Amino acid sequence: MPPRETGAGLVDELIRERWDYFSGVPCSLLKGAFSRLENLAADEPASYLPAPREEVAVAAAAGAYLAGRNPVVLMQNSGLGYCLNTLTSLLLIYRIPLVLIISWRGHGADAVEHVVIGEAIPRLLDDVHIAHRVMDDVHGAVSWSTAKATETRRPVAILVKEAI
C-alpha cells in the first residue's frame, strides 16, 4: 500500500528507506509532517530532534550522520538563506549525505515576503550543486533522494509547493 500523500506519509516513508534522525524548524506547509515527528512513538528506529534554527538543524544532522545516523532536514525555504553557509562549508566539503524536506513558499499566490526568495530556491540549490526535485508523490520523491543521496554523498533536496 502506498504511503498517504501527507506529511506523516513522508515522514514514514523516509523512515522506510532508513532515515532515521529528523530535525528542523516548524513550517505551516509542513504541519504534517511534524505532528508526526513530534508522536513518534519510542520504539520506532526514528528520533526528532526540534531546532531553533536551521543551521542548528543541519550541523546536529551532520553531527548525526557522523554518529551513524541517516539525517533529514525540514525547514520553510526562507531557511536555507539561514543555513546555506553551514551546508556549503560543512556537508558539502565534507560530503555528508542528508535529505532536505525545504517548504517551497513563493512559488504562486504567497504572502509577498516569500516571493523573492520563492522565485530564486532552485537557482540557489542549482548554484551550490544541490540537486533537487518537487514532491510529484511521497513514494518517488523518497525513493529519488535516497539513491541520489546516496550515491552523491551530498545533500539532496525535495521542495514541496503544497501544505502537507
Second form
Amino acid sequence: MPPRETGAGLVDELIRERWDYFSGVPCSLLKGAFSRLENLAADEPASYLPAPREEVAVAAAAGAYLAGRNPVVLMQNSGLGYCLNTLTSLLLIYRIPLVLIISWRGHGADAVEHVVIGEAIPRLLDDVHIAHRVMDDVHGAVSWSTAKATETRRPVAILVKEAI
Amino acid sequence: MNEASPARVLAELVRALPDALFVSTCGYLSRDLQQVGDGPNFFYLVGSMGAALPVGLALARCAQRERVVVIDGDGSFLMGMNCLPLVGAQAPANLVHVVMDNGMHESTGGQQTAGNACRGVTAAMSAGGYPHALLVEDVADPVVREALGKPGPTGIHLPIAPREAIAPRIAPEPEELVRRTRKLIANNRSNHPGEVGP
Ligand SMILES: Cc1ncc(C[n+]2csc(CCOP(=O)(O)OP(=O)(O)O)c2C)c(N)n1
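Since the one above is the form predicted alone, can you give the form predicted in complex with the partner chain too?
All chains and molecules follow, beginning with the one already shown.
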C-alpha cells in the first residue's frame, strides 16, 4: 500500500514539473490527489476544473494548452471509454501533450463493472498509441511522463493501481 | 420564418467580433467558418463532436484577455449540454456560445436532431447559469451586438437555413491549427503583459 499522502505528493510533483492545469472526474483510488486539487491555494501556479464527464476534462485540457498551459487529466479507467474519441480525434492528431492519471480498477478481482475495461486498458492505450506505465514511484512516473509528453507532443498515461 | 444561411451568420459574427478567437464544432460549420476568411483566430475541430464548448471554456478561462466565441450546431450542442452548468459556475465573462440551429445533423446527411429539444436551448443555458441567453431570428438584430457588449457567458441561439453549397474541408493540418493559435495568444499576451490566470 502506498502511503496515504501519495496522491497529494503526485500533484505536488506534477506542479513542480510545471504541469499547471488540472481537470478530471473523481475515482475513489485517486481521492488523495483530488483532495489536494480541491484545496489548491490561490497563489499556487496551478488550477483545477472539476469536469462533469471525462471528455469534457480532456477537451478542456486542449483549450488550456492553446492558452499556453500544461494540462493533466485524472480519471477512473471507466472514463477512458467516455473520452477515447476526444483523445483520438483531438489531442492525438492535434499533437497536444497531456498527462493522464488513470486509476486502474479491475486489474485483478474487482467489482463486476470494472472487469472488462480493467482487463482491456493496457491494450486499449497501446491500440491508440498512448504510452503508459504503472505508477511505481511518484518521482519516476512524473519525470517519465513529462519527458515523454513533451518529446512526443502527445497524451501519455500513468496507471494507478492502488488508492493514493 | 426566413432563416439566414450559415455563411452569412458566421460572417456577421466575425464582423461583430473581429479580434475574437472562434472555436467551431466539427462538420460543415467549421468549413463554413473557414470560408469567412481563415486565420489563426479560428480554431476548428475536425472531430470530437460536442467538444467545442469545453475547449472554448478552458481557453476563455486561461486567456482572460481574449474574447472566445464557441460555434455549435444544434446536434453538437445536444452532445455537449452536460457542460452548461460548468460554464455557468466558471462564469467566464469573455465567452460567447452560439448555437446555429438547423434542426438537423446536416453534415451527415440531414438526419433530425432530438425532435424539438432545441426549443429549450436558451432555457437550458439560463438554467446552467448563463447570465444572458437569447433566441434571435436575425443575426443583424441590434440585440445581438448589445448582448455581445455585456459580460458573459452569453448564449445566442440562432435558427439557420439549410446550406445551398458545401464548403471545402479544413485546409491547415491539425498541428498547424494548434501552433498558430498558441502563437497568436502568446503574442497578444506579450503585447499586453499582466494577465492573471485562473
Ligand atoms: C462522436 C461523433 N458522432 C458522430 C459524428 C458524425 N458527425 C459529424 S458532424 C455531425 C452533425 C453535426 O450536427 P450539428 O452540430 O447540428 O451541425 P450541422 O451539421 O447541422 O451543421 C455528425 C453527427 C462525429 N463526428 N462524432
